[in-house]
Amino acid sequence: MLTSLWRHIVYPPKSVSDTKLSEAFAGKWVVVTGATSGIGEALTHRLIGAKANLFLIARNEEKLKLLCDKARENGCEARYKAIDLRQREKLNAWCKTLEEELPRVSFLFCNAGKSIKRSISSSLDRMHDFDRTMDLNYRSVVALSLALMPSLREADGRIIYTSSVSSRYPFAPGWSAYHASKCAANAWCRTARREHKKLGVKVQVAYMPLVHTPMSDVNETYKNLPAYSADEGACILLKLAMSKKFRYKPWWAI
C-alpha cells in the first residue's frame, strides 16, 4: 500500500490523448533515434497510432523493418537506418546524405542513449567507455541536429532531447562518463535553443526521472525501484513536443 502510494506521489501517471497526438503528428515526418527499445520503441508505437511519417534509427535492423512494416500497414510512410551512432565515420558519412533523404522534418527525437556505471579508478584502461558514451549521448545529438537543420527549418521543426534528471543534482560516484555526456548535451541544447529560435526551430529537453527500460533494468537497484514505464516516458516526450515549454522535469526536481 505504502509502495503504491509512494509511486503515485513521486511518479504520477502519465498519458496523452490519441486525438491530440493525431492533430499534432499526423502526416508529419518524425525522426526517432533508439527506436527499437525502451522509450524509443514506445514512442514509435504511439506515433504509428497517430499516423505520423517515421524515420527510425537504431542498431537492430530486423526490429526496424518490423516497426516500419507496422507503420505502413497503419497508413504511415516509414523508413529506417540501421546504424551504430557511436561510430563516428559511419555517422559522418551518412549525415552528408540526410538532407536529401529527409527534405522536411517536423520533429527530431534524440532518444538513443548509453548508461554506464563504473568508478573512475576502475576505468584507468577503459578510455573507450568515455568515448562511446560521449559519442552516443552527446555527439550523435549534435551531428544529427546539424545535418537535419535545413529540413527542420523548412518545417519550423523541433528537436527534443531525452536527458536525465540526475544531471541536475550533485553527481553520484560511478557515473562520471554518463553525467559528463548528458551535461554536455544539456549545455548544447540550452545554447541551441537561443540560436535556433531565430531560425524557427525549437529545442526542448526532457530531464527524465527513472524509467523502466532494458537499459536501466540492468542495474539491479534501479530494477526494483518505483519508476515510469517506457510508454509513460514516451508520453512525457510527446506532451513536451506539443507544448511551448523548453523543458520537462519531475515536480520534485526543484
Ligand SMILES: NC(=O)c1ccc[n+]([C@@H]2O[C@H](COP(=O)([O-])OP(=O)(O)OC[C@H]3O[C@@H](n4cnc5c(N)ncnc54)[C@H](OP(=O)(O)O)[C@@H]3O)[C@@H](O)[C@H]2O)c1
The other form holds:
Amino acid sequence: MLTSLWRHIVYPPKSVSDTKLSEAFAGKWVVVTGATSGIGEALTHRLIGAKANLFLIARNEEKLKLLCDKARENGCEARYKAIDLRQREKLNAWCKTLEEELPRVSFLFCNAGKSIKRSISSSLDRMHDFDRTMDLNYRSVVALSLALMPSLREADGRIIYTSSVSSRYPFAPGWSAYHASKCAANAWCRTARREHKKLGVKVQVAYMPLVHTPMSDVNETYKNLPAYSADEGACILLKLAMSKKFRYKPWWAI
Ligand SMILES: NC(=O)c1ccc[n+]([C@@H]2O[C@H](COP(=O)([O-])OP(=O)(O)OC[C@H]3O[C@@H](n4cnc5c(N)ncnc54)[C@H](OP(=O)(O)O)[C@@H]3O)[C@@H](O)[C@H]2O)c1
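Please show me the structure of the same protein in the form predicted in complex with the named molecule, now that we have looked at it in the form predicted alone.
Below, the chain from earlier opens the complete complex, with every other chain and molecule after it.
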C-alpha cells in the first residue's frame, strides 16, 4: 500500500494516446539507437504502433531483424544497422554514408547507453572503462547527430537524448565513468539548444529517473525500488519529442 502510494507520488504514471502518436509519427523516418532492449525497445514498439518508418541501431542483429520484421508486418518501412557504437572507425565510416542512406529524418532518439558502477580506486588499470563509456554515451551521440544533421534539417527534425536524472545531483560514488559521459552529452545538447537557430534542428534532453530495464535491474538495490516501466520511459521520450520543451525531468528533480 505504502509502496504503491510512493510509486504514484514519485513516479506518476506516464502514458500517451495512440492517436496522438500516429498524428506525430506516422510516415516519418525515426532513428532509434539502443532499440533492442529496455526503453529503446519499448519506444520501438510504440513507434511501430504509430506506423512510423524506422531505422534501428544496436549490436544484436537478430533482435534488430525481428523488430524490423514486426514493423514491416505493421505497414512501416524499416531498416537497421547492427553496429557497436563504441567502435570509432566503423562508426566514422558508416556516418559518411548516412546522409545518402537517410535523406530525411524527423526524429533521432539517441538512447543507446551503458551504465557502469566501479569506484575510481578499483579502476586504476581500467582506463578502457572510461573510454568505452564515453565512446557510447557521449561520442556516438555527437557522431550520429553531426552525420544526420543535414537530413534532420531537411525534415525540420529533432534530436532527443536519453540522459539521466542522476547527472543533475551531487554525484554518487562509484559512477564516475557513467556520470562523466552523461554530463558531457548533456553539455553538448545544452549548447546545441543555444545554437538552435543556426542548426535548424531542435535538441531535447530527457533526464530519466529510474526505469526497470535489463540495465538497471542488474543492480539488486535498484531492482527492488519503485520505478517506471520501460514503456513509461518510452512515453516520456515520445511526449518530449512531441512538445516544445527543451527537457523532461521528474517533478522532484532540482
Ligand atoms: N534504466 C534506467 O533506470 C535509466 C535511467 C536513466 C537513464 N537511462 C538511459 O536510458 C538509455 C537506455 O537504457 P536502458 O535502461 O533501456 O538499457 P538497456 O535495456 O541495457 O538497453 C541499452 C540499449 O543500448 C544498446 N547498446 C548498448 N551498448 C551498445 C553499443 N556498444 N553499441 C550499440 N548499442 C549499444 C543495447 O543494444 P545491444 O546490446 O543490442 O547493442 C540496448 O538496445 C541509456 O542511455 C541509459 O543511460 C536509463
